[in-house]
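Below sits a lone chain in structure tokens, taken as the form predicted alone.
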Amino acid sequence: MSTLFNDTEIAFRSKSKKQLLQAYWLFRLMGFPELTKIGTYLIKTALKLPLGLKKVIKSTLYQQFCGGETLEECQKTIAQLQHFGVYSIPDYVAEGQESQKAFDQAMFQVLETIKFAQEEKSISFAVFKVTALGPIDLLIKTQQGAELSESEQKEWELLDQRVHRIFSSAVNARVRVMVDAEESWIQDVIDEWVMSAMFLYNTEQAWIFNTCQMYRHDMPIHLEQLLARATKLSFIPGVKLVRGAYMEKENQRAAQLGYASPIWKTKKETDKAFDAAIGFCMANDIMLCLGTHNEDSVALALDFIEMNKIEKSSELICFAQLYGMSDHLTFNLAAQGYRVAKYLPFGPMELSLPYLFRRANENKSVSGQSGRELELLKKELERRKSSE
């Protein structure tokens, strides 16, 4: 692994000793699968039972991975990140809502992010999930080709209006916007939406980005098809590459319903597909956001940048890591002049729980993630102690 990422003084220079210690113990706890299961159960029940855990959760797990309950609360963190050359991607993470009022609220939060990004150049992208804007059952039914009732058709029209309002607002404000990936049983519908928006808006540069989860074995073909359509229809494709966030759900649903899982069988296959996609996108001038915490994949992209004499600050490629994780990648890349951003989730703590569950599960399931975080945190704590 590249020595570029080993400088912990740079990696954690935005953190106080107290913050480092808190992160260290949090990642230690997340390294124990059974404790993580108990912890996520307590989080689910803490807001319903008078256990006094809400304050504890907010000052630990929530504080580690979220920027605040509102965009305004995030502004201090955004300014601090920019001070070290790191961009931000504010992400309203309220999930699992079902009312039209909640869907409108999510849309307005994204529109506020776009407005803020228009004025604040430290914002790299706006971002949203389609399931924050409309009922997931409606998306499932549409992807299945089922006929919608009259009331469902009205809901669909409202959802379509929300999505396109975000797209048009972002382009008018000259702010890039990316659409997060979701489960395979609704992703086809989302892909068509984003493809249509790219054709409509990405004529001179990429304003609209879609997300490709490379743990799906159909993604290499999907990328080839995207490039072919972009070439034929004369638009500029924008892509965020990630490994994937719903592996357990995808495999469980495939087993329950008796169809072949869309996920690669091994992590090695996913890694191979991800790294191949980096080369494919960069070789074909696909505007790329590389969402990864994998040092080898980042090093591969850096080699490609160097070999092809691409400017480090070029918008052709940017790197992104989640807030609260992999600071050794983010801050060392920024220190070297590369374009890099933190995904900065915000939203009411109660509505952010699904996101927090995924972060806790990700750290126990991704090979070596908690261990690597702990190793670096410990190294920096020891460095600071020796320099006192």
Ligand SMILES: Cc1cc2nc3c(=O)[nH]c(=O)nc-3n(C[C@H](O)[C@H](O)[C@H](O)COP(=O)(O)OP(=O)(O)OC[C@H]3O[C@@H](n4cnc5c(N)ncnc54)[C@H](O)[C@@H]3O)c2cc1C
Given for the second form:
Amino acid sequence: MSTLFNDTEIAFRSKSKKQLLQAYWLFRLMGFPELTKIGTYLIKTALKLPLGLKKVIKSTLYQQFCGGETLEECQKTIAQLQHFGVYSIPDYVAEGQESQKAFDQAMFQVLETIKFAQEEKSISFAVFKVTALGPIDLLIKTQQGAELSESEQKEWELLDQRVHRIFSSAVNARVRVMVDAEESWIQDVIDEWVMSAMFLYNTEQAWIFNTCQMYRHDMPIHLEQLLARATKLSFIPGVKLVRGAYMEKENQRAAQLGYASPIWKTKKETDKAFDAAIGFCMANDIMLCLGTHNEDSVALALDFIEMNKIEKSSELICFAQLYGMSDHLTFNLAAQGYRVAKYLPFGPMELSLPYLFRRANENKSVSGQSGRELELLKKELERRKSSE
Ligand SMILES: Cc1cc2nc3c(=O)[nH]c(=O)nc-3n(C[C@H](O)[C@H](O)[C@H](O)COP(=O)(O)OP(=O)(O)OC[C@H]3O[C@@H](n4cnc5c(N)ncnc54)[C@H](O)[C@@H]3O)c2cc1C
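Can you swap the form predicted alone for the form predicted together with the named molecule?
In what comes next, the whole complex appears, and the chain from above leads the way.
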């Protein structure tokens, strides 16, 4: 593990002692698999839960991982991050919504973010998930090449309009926008959409970024194809590299339906592909956002930056971590002059629960991310105690 990011004084300088203690206990609790299981069940059914429990979730998990219910509520956090040289990527996280009204609402939230980013240089990207803007079943059917009914055709047109309204608004406002990657059974449709938008809009700058999940073993070829297409059609590609968030779901579905899983068999292979992709993108001047909490991958990217004599603050490459996680990476990168941002989820508490549930699950292994967070929080609490 790299020692480049061990300065906990820098890592946690935006946090009060009370906030550190709260984070420490939260990560400890998430480290108990049984508690996470119960918590997950409770979170999943939280809509029916008494007000008291909702309040507990709001003042713990929600406060740790979300910026607020609205963009306005996030402004204090955005200003605080900016104060320490960290950009924000506000991310409206209402998930599992199914009505056309909710899809419109999600689109308006992204448009609001774009408007805000036009004036506020502290926002480096707008971001959205296609499934927040339209029914997932429609995307599945489209990817399968199934025929759409008349009403589905209408829904498709509405979804297409929402996606393009976001793209054109972002480009007009000169704000970069990223599209999150989702499950492989809808991702081809998303890729095609983003690819054609890049062709249309990324003529002078990479305004639109697609996401590549390097846990998929077809991704290295996909990246090569993206570059070839960009060269042939003269557009500038923008890529967010991530490892991928849906591994268990992907493997489960592949096993159930009897096809080969698209995910590498081992973590080592995913790591190798992710690190190779950093090199590939940098060697080919692909504008890059590295969405990762992996210290070795970040350290490798810093080596590439130095080797290629790229300015630390260059827009060619930026780093991003999720709000509430890996502050040691974010704040140390910012202090060293690199371009780095926090994904800052916002939205009504009840609608953010699936997002919170994923974070709690991701942090349940004390030998993984949660262990590292705990080690650093403990170190900083001890440092502050000894300097009191
Ligand atoms: C800013 C940001 C934006 C993100 N956006 C997206 C997005 O749009 N779409 C998306 O899907 N995810 C997204 N993620 C989540 C991301 O894909 C990872 O799930 C998460 O960041 C953990 O990976 P890591 O690189 O941080 O670190 P690590 O802890 O080093 O890696 C964990 C990851 O490795 C992979 N992995 C673990 N075990 C195995 C195994 N046995 N075999 C193969 N692979 C394995 C999985 O992808 C797992 O999530 C985003 C993350 C960040 C920080």
